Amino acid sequence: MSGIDTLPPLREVIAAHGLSAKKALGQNFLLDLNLTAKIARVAGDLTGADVLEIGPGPGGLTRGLLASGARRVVAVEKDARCLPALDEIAATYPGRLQVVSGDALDLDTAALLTPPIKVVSNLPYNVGTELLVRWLTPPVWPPFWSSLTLMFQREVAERIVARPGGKAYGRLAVLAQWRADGRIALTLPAAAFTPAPKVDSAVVHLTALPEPRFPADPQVLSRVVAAAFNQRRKMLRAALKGLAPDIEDRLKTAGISPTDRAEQVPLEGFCALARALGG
């Protein structure tokens, strides 16, 4: 017995099902059920919420979410080897765990859940950033989720919450902070994982705002931010010259110096530039 439920410890589960982590799938298993329960608590009260989990693997975090009282968990797993272990968890929590076999990038996961919805995941490293950007840039806002509690490599987590003026500040920071409140809630050393990755990890908690902080067309803002940070060493008048022939005038209209670089521009400035270009 593991201490949080009647199921075996994760090391026994992994041994019984032959679940060695696959680097190609971005897998690093977190085996300490006390830590997975701690991550589940970062997401707040789960008793009245459906939870989406991407890449549950052998189910350590899944068990933490269910033990914390999640109304229902939908776990999307690409690795078919993990499905029998997840089925054992589903049998222990009847009617509360739905396991979906497939690639989260190809599925309409929102359709599987009932609001309020929280996303809580130890994301596979190879798809984590892409999934985050998708969740932050839906066609309609507010999104299907009320909060995201996500584990990333620590340097990615720091980019999400970064402020202007530093090397970590970039596209992820602008997209995340435009529409959400975010913080790093927890850091975990590489040694906590099996196999141990080369870097530490961190859990980011993002809460969706009812509307963006500043008005801007999402598609225009996305283009501006991508162009600015793709050539972040260049002055903005050079990095953004492909967006408009009179880009210097547009920058000045937005209150931005044409000789500034992308990392110097605060969120409000990028939104003002998106409005200037959109108009």
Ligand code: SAM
The other form holds:
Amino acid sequence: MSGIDTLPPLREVIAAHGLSAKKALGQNFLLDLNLTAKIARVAGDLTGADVLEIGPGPGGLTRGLLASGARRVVAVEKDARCLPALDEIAATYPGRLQVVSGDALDLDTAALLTPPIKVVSNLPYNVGTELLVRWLTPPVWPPFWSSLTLMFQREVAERIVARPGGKAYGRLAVLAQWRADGRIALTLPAAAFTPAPKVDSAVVHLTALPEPRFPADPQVLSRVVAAAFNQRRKMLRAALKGLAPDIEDRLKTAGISPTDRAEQVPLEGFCALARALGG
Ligand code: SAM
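Can you swap the form predicted alone for the form predicted together with this ligand?
Next comes the full complex, this chain leading.
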């Protein structure tokens, strides 16, 4: 018995359903239900919330979320082999787990949930960053989610919370910190997963701000930040020259030295530059 529910231990679930991990699907499973319960706790009080989980796999985190009292969990899984195991969890928590079979990149998952909505996932590495960028750049703000509690490779987690001045600081940091508060809540050694990946992992917890930290047009800001960090070794007057013929003047208007490089510019500076470039 797991200690959190009456379902069998995850090793038994995996053996019973033949869920050998597939690398192409980013399958590194968490089999310790104490650990999945701990990750669920990072997301805070779940009792009045719907939770979106991408990639439930054999359901370790799903079980943690349900045992923590989540009002409902919508779990999107691409690997149909996992569905029978997930159905068993759904039967243990009647009416609280909806399993959606499909690719999270192709589905409008937000429509399946009722606010407040928390996203909690041990993301597949191959689509994790893509999903995060989508959640951070919706057409309207505030987004459908109130918080994101997400497992990433540790290096990606560090890029999300990075401050200016180092190699980790880039597009992900600016996008995340512009409209959310973020922190690394947990770090996990590779050995916590089955099979163990090559690198350590970390759980990032992000809460959506009601409004962006500094005003800026989202599309202009995205363009500026992409151009600046695509050529991060170049001075900004060179890296950004494709954005405006008078880029040096615009940089100065934004209070940025044209000879600075992208990683020296704080979030506020990128927002000022987006405003100087116009909507
Ligand atoms: N949540 C489980 C756990 O913590 O043990 C499994 C996590 S595993 C890192 C990632 C899961 O995402 C796998 O179950 C994989 O099949 C699933 N997955 C991979 N790509 C996906 C996609 N595009 N959409 C939905 N699920 C996906």
